[in-house]
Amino acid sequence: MNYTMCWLEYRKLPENTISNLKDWFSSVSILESDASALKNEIREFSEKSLDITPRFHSRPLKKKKYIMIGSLDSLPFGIEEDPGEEGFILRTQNWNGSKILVVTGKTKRSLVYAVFDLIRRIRLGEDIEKMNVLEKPKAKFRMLNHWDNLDGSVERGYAGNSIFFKDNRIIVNQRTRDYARLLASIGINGVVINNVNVKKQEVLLIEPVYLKKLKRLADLFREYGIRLYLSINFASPMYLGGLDTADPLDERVARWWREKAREIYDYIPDFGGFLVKADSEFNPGPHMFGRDHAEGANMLARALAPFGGVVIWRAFVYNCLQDWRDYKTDRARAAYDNFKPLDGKFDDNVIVQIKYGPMDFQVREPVNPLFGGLEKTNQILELQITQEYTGQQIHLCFLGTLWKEILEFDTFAKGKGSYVKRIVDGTLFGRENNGFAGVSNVGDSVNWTGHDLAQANLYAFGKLAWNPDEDIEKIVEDWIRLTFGDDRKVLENVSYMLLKSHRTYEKYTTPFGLGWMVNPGHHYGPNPEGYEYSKWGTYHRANWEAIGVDRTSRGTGYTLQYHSPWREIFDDINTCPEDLLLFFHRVRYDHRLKSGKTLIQAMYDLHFEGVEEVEKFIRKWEELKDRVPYDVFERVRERLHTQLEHAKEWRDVINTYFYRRTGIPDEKGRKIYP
């Protein structure tokens, strides 16, 4: 199958740009051995964008202009700045009678990032003659989590089948390499290739039968600065080792994991480590043996520590067998209640991976109070790039705007300015092993992500993980120009669509922090009471008078997990942000919002507005016919029309639900079904 290369689809540059760049790219000096990835990318760009094939040299040249690529130690001159382990320098300077563009960093990984960044800057029109860049990633860990299964299926996958697995076999091919190129171009440095729900066959991934092929995949990833990680089953010593327990304090269990770690590193010397979902949604964990999460994580971490590996331990732990009649148990409290008491008890090579909100990737939730709650524990922010609850890559829903709000949230953990972005980059609490994890939205579809415009979510994740201070509008503009070119109309219309799309989706689905009104299991489409009487703890408890769960200090006490002033702000219905009103409060339908509207009228209005905005997206896209590739235009057009049909379904189902519950009509007399 032919497939697109997203933002790496190198196109021929304008003639005047080519003439300015030919001298630079005709000869490239690479002062590194084993630099095939660097050479391949420069050759690919030069041939497709500049109509030249560069000549590569392994020494400095006597030439008027050229590019010199090498680690800081390999350069024939000194550079004072320190780019760190993964940062890089791009600088045009005079040396030895030549004008050279220096591409340098401390490691081969940094050189890969540097080459991709150089190409990106040139494609966006930066002047190579004036290049002077020092770039450092803010966060150490910038990872993707694939929820791929060995049979080729993808849990919460909306872009086809796995690119790593098929029929219980591991796939390593050209598409694997192109995927590594895509990730390296946005600074991703780690990939967990298998599902966090590790089932019977996937348990075997840490056995030699699969490690031999995983070595090939790790070797390929290494060329692009990416480490391989695996999700593991905590009870593997029982499944694979013949033990009668997986108790982390049993020396037989610890010994089994030490031996297993040594075996894995024999195959993959730079193996990143384990991702663990334990004591969560029926996955085994230390609680089964009377131990806590720190004891479980530390046992694994000590097995990996001699090799430089880490354990990433998910904080997605809650009672998934709740009785809907139980008004005391609050799923939102669970992560904090489980992990706050363990703060400071985890080893240095354990990282707790925390979902952005306390529930499960809803279109809007409050920021998880564990951010700011854990001060002595390494933390990774988990975001869901794949759109499980946000349209499943059928609907246009750009998530970068939401992620930016999360990163800018001030936890007040150490007073004003204690932003989430300063926690996950490690600076607020002085923790080194912090970062980002994104649940991948990639599959084997022709455009990688099912919806062509969903590629922007993957791109934005990488750019924000590298630099959470980056302006989201600039990220969007760069992605559009790299993907579609410099047509101003395309830039204007697609920017509008992307930047508005999350709020639009929120309007016609579940505004005010309501969440969850989806069909059980597959989580697509409206079902106001789909989970209302289930075991999952996701209730809204709507009746004829009011809706929402009281999570204040007078209710479940969830607001008390935040630092002041948020606990007071969230606690008061008059100061609680209205975007989260129904998350924190039980609210009467006749409650007046700041707009003067009642809650029920605002609910009606938002659902009608959301549909109208999708209609506007369609008009904006139709204006781009003949300005974007025909196949892309048709695929996106089809998705937008499907989105409109489904947005109307959401509007009608949710509005009708509230009308039938309350008997309160729409003040504007629009069609709602009695």
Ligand code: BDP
Second form
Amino acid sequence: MNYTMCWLEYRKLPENTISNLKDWFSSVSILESDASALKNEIREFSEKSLDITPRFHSRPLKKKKYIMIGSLDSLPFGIEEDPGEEGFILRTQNWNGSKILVVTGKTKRSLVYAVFDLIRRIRLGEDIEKMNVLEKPKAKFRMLNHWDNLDGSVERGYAGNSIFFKDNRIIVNQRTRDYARLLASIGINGVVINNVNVKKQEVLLIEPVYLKKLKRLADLFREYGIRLYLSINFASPMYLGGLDTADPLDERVARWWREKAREIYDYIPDFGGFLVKADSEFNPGPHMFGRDHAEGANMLARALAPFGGVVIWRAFVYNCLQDWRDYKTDRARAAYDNFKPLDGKFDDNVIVQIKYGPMDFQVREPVNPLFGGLEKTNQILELQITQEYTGQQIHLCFLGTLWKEILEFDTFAKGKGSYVKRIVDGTLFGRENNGFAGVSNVGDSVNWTGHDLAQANLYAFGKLAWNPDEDIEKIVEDWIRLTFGDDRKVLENVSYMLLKSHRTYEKYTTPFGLGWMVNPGHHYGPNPEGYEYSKWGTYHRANWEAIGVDRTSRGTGYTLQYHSPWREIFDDINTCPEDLLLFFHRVRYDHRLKSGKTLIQAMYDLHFEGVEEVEKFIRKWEELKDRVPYDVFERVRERLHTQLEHAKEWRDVINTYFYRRTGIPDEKGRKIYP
Ligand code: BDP
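Return the form predicted in complex with this ligand of this protein as a structure block, the form predicted alone having already been given.
Entire complex below, previous chain first.
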């Protein structure tokens, strides 16, 4: 094996812990047939962490202490609580003269989750004798989206090549299994393996040549409770079926999709469904045929419905060639303008997948007003785990803190308490088919994520999707301890770095909700006007006296897409949260912030501060030499140094830009341009 196992790296536990656990793990009774994934995991853990090889039995035992694993139906006694379809119970109790740790749930998938959770708890030091856990995931869909191309490249991938594709072939190997283990251990239950941009030459993925191998992949995923999904090209009936249209209301098109669905399900009976990027950034969609998104999505949904599949339809729809001369055009409005009128028109097995903000995964954006705007539509919150605009896994940027803020945002859709997390878990509007999607940050690099510490983003995504109420500090702490062991110093320093890193990145790049000052195309590194005069533009319209787009009711009207009191709060420059000030308002550089500083001075200060914080991260990391594995230490250290260099570049380019625009010098007399 030439890659690490991230938080599943089972290291030997301390001797006293081992002696307490040996009895429990030496014989394990598994009342399920076909439990190889469970057995493998228990064996792997026991051998590596406890130095024993467990024996498996298919019946209850006569033994003082042991672990009994089985679905609720298979247990020789009743259990009152209802763990739901995917939840589980871990409980130590007396039964039939033995002390047993019962590991149970309703479904195969729930048992997988239970076993991973048991191992996790033990590794974190929980007492097996006192185990009493009932866990249920809050949201039904907990998915990863891979933007992997069939040729093996990964769109916006910063961790090497695809783990699923190489030279137009599908890979199924030990690494695929290990990936499934990683995902199951954090509760992910669905994976879209191919890019949302399905190029013409990639439509073949839903043809038998590929379905045979996809079946093998799906079989492997299934052992870990993961369903396979595919991105499709809306015009497939034209490319593959020889039709002259892909009009969703044309019966020939609908029939083609019905037959295609049947064919796919013949190979993969529990196929999850389709992810569709339609009428967006040159991808075909129903608009091409004069139909709307609901008509497009429902047609596909009806083809999948007989087999239990879903259509996940992305709300990332905007005019990417907007006319930048037109002051009224505002990309921020696009998702809401496109989808709000369709609320209630989607079938039950359609889910609209919405990016967290109205633009495109900037370092900070307001929460997309479709959350709270849509009441009668299933919704998935789309987050970007891959760090496209947040440092491309060269910069340390832990995103869990940002995601937590998004989830805790109160939309006021049904009055106070209408949090985003209650929308995505389905409870606010009483919807079942809701959840989370994260654009994966994984590739075939040795550590899966390029930056070793970016593994924390993947981990935190899964944990928040399972339970958005969990404290982000706790998630970080667990990840560090599972990954690096129990060294206090490591815990202290790494959690300091992770929890601060997003703010730090924001400070030296684009604070105040500005976003976008990146190099066009690849999106790395500073370029203050990179998108300013571009057809793909998103504009800040800086001149000598002010910057920002007026998105208030007096401007583009974007604030009106929010419920009260947000529309009023965002509308007023005095109440608008300052970290989103330039998203909502056009602001003079001499505008006084709450701190008493002018906007321009705060801009300078934040950029200097951001760089100083990176310097501090480096000091914190240096202290961990010999406390974390040598190769990890070196890899992270190297990236931190690159980050520092690039953070300085950001600071200098952005500060110089503002200095030259305004002619206002830094009050503190620091050197602004190199
Ligand atoms: C943008 C990416 C682009 C994706 C697009 C999307 O730059 O590569 O195709 O989002 O989400 O962030 O469809």
